[in-house]
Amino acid sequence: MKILFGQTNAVDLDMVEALMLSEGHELISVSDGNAVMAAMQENPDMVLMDANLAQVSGFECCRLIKHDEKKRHIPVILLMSTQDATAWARFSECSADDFIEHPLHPYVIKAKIKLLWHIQELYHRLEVSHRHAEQEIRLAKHMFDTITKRQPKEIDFLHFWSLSAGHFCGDLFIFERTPDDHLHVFLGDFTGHGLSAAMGALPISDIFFSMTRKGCDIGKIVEEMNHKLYEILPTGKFCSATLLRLEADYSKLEIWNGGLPPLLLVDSHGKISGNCESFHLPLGIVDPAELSFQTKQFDLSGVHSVVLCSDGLIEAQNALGEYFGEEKLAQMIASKVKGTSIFNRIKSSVLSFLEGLEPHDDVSLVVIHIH
């Protein structure tokens, strides 16, 4: 291990040098604070220095090291007097990792270095684990982005927004038209986040796109999705989902809702004229023979917008622990703000409600404006 040692006392310097050599360490010895900072370019594994170095104190050297993104992980031990109250205050402010009290004793020095080196090894292991996790997140995000961009083109009356709980959103929103120009829309909320959610999204999206493009009805699509997820997902993993079919002439809406909040039908005055609550279990929980694939149909005459969301929107909590809730959602739908759409009002309200806080669960919002 390469240790940078800053000390002006010749006796202490000789003793530490002999000790480090006997322990098999490489020692870089300097006598003042400026030299300590210059020697940091040699990338030591640990810094051991007197708190009262000349030119730049050990406290200030430590503060500068800990404010350097590339060096802050290097352990720093200060040699200091514990009888000095001012020294204690400066020690706490400079973010040093440990201290050794004067007079120096070889056994204490050896024990402190061994302890901090063990902590440093744990830090490196954590860094490796973190990098692996980041790679998984990037892979999962790439998979999700690939899935959700398979639609041939955007639809101007279909609006979607999501806010992830953490680095990655586990909600899936996809849409596609049938050969007869009917529109199929899927919103799914997978348990978990990251790669585990992406693994479930892959087969679901494949089934959705292939069966929609063949003109299959949504009951059949749900049946196949449930069969696949029940087959591959472990116990406790499932997908709450809403699948709907909008007729090409915008006259009717067919819905299957398994575990998501009620889908809302809104008239031109912002009044909720109808809803479709969850009337089935989520996908992947029960054997295909036990799950109902029955859908509900709604006449869209007089309906201006269709609103659906994931649990994360309804259950979003602010700093006071209050829930956004269905009542506030209805208020945003009904409110009249000139120049704003239902979609933008709800989105802005959720963001304002959270005040910059990360949500506890992924938030997804879909609004379909009926022509």
The other form holds:
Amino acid sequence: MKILFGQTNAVDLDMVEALMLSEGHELISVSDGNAVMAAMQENPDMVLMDANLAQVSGFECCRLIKHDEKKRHIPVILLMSTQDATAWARFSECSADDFIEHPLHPYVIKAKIKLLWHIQELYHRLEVSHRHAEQEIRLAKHMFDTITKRQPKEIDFLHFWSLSAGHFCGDLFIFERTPDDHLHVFLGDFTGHGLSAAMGALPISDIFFSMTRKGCDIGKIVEEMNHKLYEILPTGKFCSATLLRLEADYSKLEIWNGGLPPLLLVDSHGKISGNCESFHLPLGIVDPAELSFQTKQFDLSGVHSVVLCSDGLIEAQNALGEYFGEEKLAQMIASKVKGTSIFNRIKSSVLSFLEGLEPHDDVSLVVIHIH
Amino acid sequence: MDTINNTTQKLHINVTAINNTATIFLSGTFSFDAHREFKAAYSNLLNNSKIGNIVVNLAAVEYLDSSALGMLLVMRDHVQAANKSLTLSSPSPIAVRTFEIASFDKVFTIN
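What's the form predicted together with its partner chain like, now that we've got the form predicted alone?
Below is the whole assembly, all chains and molecules, this chain first.
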């Protein structure tokens, strides 16, 4: 280990030099604060210095090191008098890692170096695993982005908004038209975030796009999705989802809802004229033989908009611990303010409810304007 | 992923046994943060030959998320493999709503 030693007297230096030699450490010895800062260029593994160095004090050197993004992780031990109240105040202000009292004893120095080195190792290990985690998140995000890029260009009456609980939103929203121009829309909420969500999203979207493009019924698509997820996901991981089919002439809506909050049908007065509660288990929990793929049909005459969300929206929690809730959602739908759309009203009310807090689950909102 | 709120909310677990039935009382926030404690609470019961029925009492659960549902599904597998019965009992209003949305009555006995 390379140790930078900023000393104020030759007696200390002799003792520390002998100690470092016997411990097998390399020593860079300097005798004032400017020299300490200059020697930081040599990338020491640890800094041991007197608090009362000339020119720039040890406290100040430490403060500068701890303000440097690239150097702040290097442990700093200050040699100081513990009888002095101002020294204590300066010690805590400068973010030093530890202190050693005058007069110096070799066994104290040895013990402190060993302790800080141990902490340093833990820090490095944490750094490494953090980098691994970030790589995985980037991979997951890449997979998610690739999936959503495969769908057709935006559809002007289909609005989607999401707010992520982590680095990116693990709710999957995809849509595609059948050869007969019916519109299929899928919203899925996977247990967990990041890579674990992306793993499930990949087969789900493959099935969704290929079967929709072949013109398959949504019941069949759901059956296939459940089959695939049941096969690949471990117990306890699943996907709450809604798959819907909007007839090309907007006359009918067919819905399969397994585990997402009720889908709401809204008339032109902002009144909720119908809803479709979840009536199935989420995808990936039970054997295909046990899951029902029955869908529900809704007549869309008089329906102005269709509102669908993930439970992260209903369960969004504000600073007081209150939930956004289904009631507030209905209120936002009903509170017609001139010039505002249902989509924007819900979105802005969730945002103002959260007041900048990150939601603890991914929030997704889908609004389809029928007329 | 944790908000400030979550640090103050925790899952409390209490296990009692009467005759051959063990009841796991859960209170507070039932989410992924509690998965070790939750698993530890029922794992002990699985190897106990005197226990035939395991009840998870959810009367005091103030919040549960999809990973809590996942943990219950994992538990269900373990309990079935140990040839014991599993019942979810007295769910709090929020748990009732969550089970309803996820159609959990199709895979669990809930009373």
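Fair warning: this is a prediction, and the values are worked out from it, not measured in the lab. Numbering follows the first chain given and starts at 1. Take the two forms, find the largest set of C-alpha atoms that superpose within 1.5 Å, and that set is the rigid core.
- Core-superposed comparison between the two forms: the CA of residue 321 stays below a 2 Å shift.
- After superposition on the rigid core, the Cα atom of residue 336 is displaced by 2 Å or more between the two forms.
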